[in-house]
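Presented as structure tokens, the chain that follows is alone, the form predicted alone.
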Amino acid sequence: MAVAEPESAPRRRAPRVDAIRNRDAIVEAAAAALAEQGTSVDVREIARRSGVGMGTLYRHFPKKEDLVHTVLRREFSDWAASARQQAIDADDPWAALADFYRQALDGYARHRAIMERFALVSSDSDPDGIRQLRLVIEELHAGAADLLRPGVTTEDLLLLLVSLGHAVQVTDECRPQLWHRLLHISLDGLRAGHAGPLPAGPSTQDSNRRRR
């Protein structure tokens, strides 16, 4: 009597080609309408650059959410690890810490929902982003140490880029260029000339108290 085999385990089926390539199509065409319009977008709008009917769109990012959160966070990540990688390979140590600056804050001036949801990296709302901008800016204070005035902390460096990412948000349609003299002068205020002591920061207790 033969023996009957054991059932395997039912496999998960592969996405198809067609699934992929329009799952692609809505996270690009999202990525472009998101960076002129900001999120409040139509998902519509979205559904008509991507090619896709409203039925797909919504079988991907059954929520306009999903969609956001899935595309800054792609593009955040590839910015966060581009801008890691100039911060390794520079030279200049103080170079690579203005220039961390300008290119961020020049993105955000381009990209309307990242300018409107920066502050969100500075929250628990976004754990893998803040992770990454941290680890970045982490990096850029240890290379350009001796050349900070006394007492900078990393998040001194990362408040002061959320402080003007906001400065860019609040000027960008009246004044688009000023973030750029503002930044000047946060920098010169950096340098290690200013041996002036500065005022005391939050303590370590409150800082992880805030993390939690």
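What you see is a predicted model, and the numbers here were worked out from it, not measured in a lab. Just so we're on the same page, rigid core means the largest C-alpha set that superposes within 1.5 Å between forms. Positions refer to the first chain, counted from 1. First, how it differs from the form predicted in complex with the DNA.
Remark: with the core as the superposition reference, the CA shift of Ala98 between the two forms stays below 2 Å. Ala109 is not among the residues whose C-alpha shifts by 2 Å or more between the two forms once the rigid core is aligned; its shift stays under 2 Å.
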Second form
There are 4 protein chains.
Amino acid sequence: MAVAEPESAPRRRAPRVDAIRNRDAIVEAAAAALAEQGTSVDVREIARRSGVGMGTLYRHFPKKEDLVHTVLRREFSDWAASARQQAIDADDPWAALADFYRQALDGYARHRAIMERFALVSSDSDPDGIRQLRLVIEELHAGAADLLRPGVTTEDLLLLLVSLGHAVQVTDECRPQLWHRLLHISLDGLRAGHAGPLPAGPSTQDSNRRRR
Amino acid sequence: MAVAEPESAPRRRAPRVDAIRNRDAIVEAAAAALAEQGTSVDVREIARRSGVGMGTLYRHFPKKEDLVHTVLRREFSDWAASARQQAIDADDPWAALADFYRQALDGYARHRAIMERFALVSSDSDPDGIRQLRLVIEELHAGAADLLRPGVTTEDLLLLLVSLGHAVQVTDECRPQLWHRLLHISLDGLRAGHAGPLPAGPSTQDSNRRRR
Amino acid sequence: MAVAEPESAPRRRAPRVDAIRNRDAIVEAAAAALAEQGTSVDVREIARRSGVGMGTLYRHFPKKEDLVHTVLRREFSDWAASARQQAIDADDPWAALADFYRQALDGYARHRAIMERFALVSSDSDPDGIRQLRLVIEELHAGAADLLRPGVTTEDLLLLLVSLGHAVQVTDECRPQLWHRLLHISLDGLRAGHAGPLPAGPSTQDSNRRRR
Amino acid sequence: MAVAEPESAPRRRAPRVDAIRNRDAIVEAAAAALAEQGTSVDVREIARRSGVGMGTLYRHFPKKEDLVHTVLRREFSDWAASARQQAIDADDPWAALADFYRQALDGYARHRAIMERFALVSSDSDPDGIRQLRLVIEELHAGAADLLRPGVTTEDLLLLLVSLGHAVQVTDECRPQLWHRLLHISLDGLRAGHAGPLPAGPSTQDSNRRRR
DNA sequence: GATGAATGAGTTTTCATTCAT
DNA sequence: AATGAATGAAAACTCATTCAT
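Can you swap the form predicted alone for the form predicted in complex with the DNA?
Then the entire complex follows, led off by the chain already shown.
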């Protein structure tokens, strides 16, 4: 790590090692805490687990939200990558798709914060996280295109993931594995061979409202 | 005033009207607030919306949790009943099932508190709420039994509802109706005609556990 | 609703019966509640026990304090009278004194509010209550004067009552009767035959202040 | 100071000074407030007097009860120690006993919270506080054993303290020193030379019970 | 006159964020 | 730069007192 660094050079790089170590520790601890307790976790809990002081934590992440975002982005990536790996190891395209779902859902169930924030993440605040996931799914989609019923989109596959994710979470405590049946059913619904065309999808006719 | 009013008669029902009006206003306001903001909504917000003071609110519902429970039970019932009605009005068993899901999901998406509590509601804390829903689904299940693939259980249908509910919520803001496609797919997966049997389901082999 | 009540007469006496009944019920209930829970008892608890509404209670006693005072005055009188009766039934002056203390202390221990307020009652706010008690003690004092050491005042006897009252209360739960020993000791200290004179007593030299 | 102190060493004790100062300020302020107003004192009052924010107070004492306990324990110890010192400085065993009572009662009178909690303190919740006091009294008891009437126990002496404590408090405002006479009387009652034996004491015959 | 529902200021406690050391 | 103590605005809940019926 930059042994020399004589006298003249840009004086401002030395303590970086510590800073990075701290930042990593914070992110690591936050990831665990967020997975367990969701985004309502106390910031101090994270500081404690990281082994750093509150000040250090806030130097790296001025707002709790910043930390949450950073962490979720990373978790999201890891999660997507891990599921993707599972798919790559599969024997055939269909198995790849199925294995991807199984692996992803298994992880999803254990991460409270990812669940809480999926809506936000997917829509606007973090286009990157979801994009990555979409890429993975696109890949699987392309690979299994012939086996899927016509009209199925990557978007559909993504939404199925989110959807089953909730089922997993809701049933994980008292009925583990119950969701496997639902995954099986849904995948069957995706197979080529089904007659009818799928409904229109997200037309632009703003038929949804919300809000006070 | 009140010339007649013999001797003994009714004398004591008048003030109740106000109380009932207030209680209703509270429940109404709480329902709206809970739907929008979830169970973390501020009690004062509810009091303000109801047009009553904190004391009045707490007279009717000694704990915030009491109010939440009361409201959610009601909302749950209304929601289930409305979806059931939709099913009853359908032409054939399959349409009944599909219409039920459509109606239920449409309502589900708009209620943050119902979503938040579904897990709890479904497991133990409010057996009545979920039981009601399960009965409706059982009814539909029985009606469409011949059209469903063998092995599909009421439990599966219930979980599908929860599962899609999340999908609806996540996409409702920016892609309304996207979930209709997913529903279509899932229902197709449920149709008779699919070859393979469904996976075992919630066996007792404790194959997944929470960590640390 | 006073049917007759011609034209002239003092219009304002008829419904008094109800009012009195209510007032009595309130005082009765308040006495019990105050004895059990002390002056911090909830006004609504008293209303409930009385079987009257809050409005009625507040019509009779515009402030909680008014009710407390009224009740304590009455309880105080009853208590003093009952102890006095015990003394009257005794065989000799000394026994009268001892029996009085025993009876009074036994009642005192069961009345949280009397204890709490003794200080106030005795000093200024309710000169009547304490006066009554003082009269009883004066009577006993006079009767047993020959048996008491010189210099003992009615004031001393009164304070001894208060003092032992606290001891009774503190020990009543876990060591009932322990206070009997202390009473015995104190009475022995009051007997004629003790040599030394008693200390000066409440001289005007303001040797007490309060606070930091 | 501490010349050497190579490279790694102490690094971390500075900020503690403030914390300790604050903690002390809180305890100090709480002691005063509790003495004046008893345990019902508003936590904010204590924070204000300490000059710290609510958060700081709650950092040091997570529950109001924690603060109360900490303070009372300290006050209790100080109080007992100070009274003991007074006893040690006395010329003879009897004077030691008397001086102890005088000193203790003088302090007791000024502390509402100590009074309020004595019952609790003495029975179970804080065995340490009362134990300390009992030890002191045991010491005095042993020293003055020959001068005391037979059968007097440490328990009696302790109860006498509590008992007189209340008398002090009740009279302290308007009749300071009145209690000195009562102390004198009681101590005389404790002297050897009294004929009759003391009553049985806390026998197990449950002869008095709380109602409802 | 009676009723009891309504009021709202006041109490304890939490937690994101700042700042002195 | 790091530390962790300090801050104070909320939030849930209570209760003496008032007021419409």
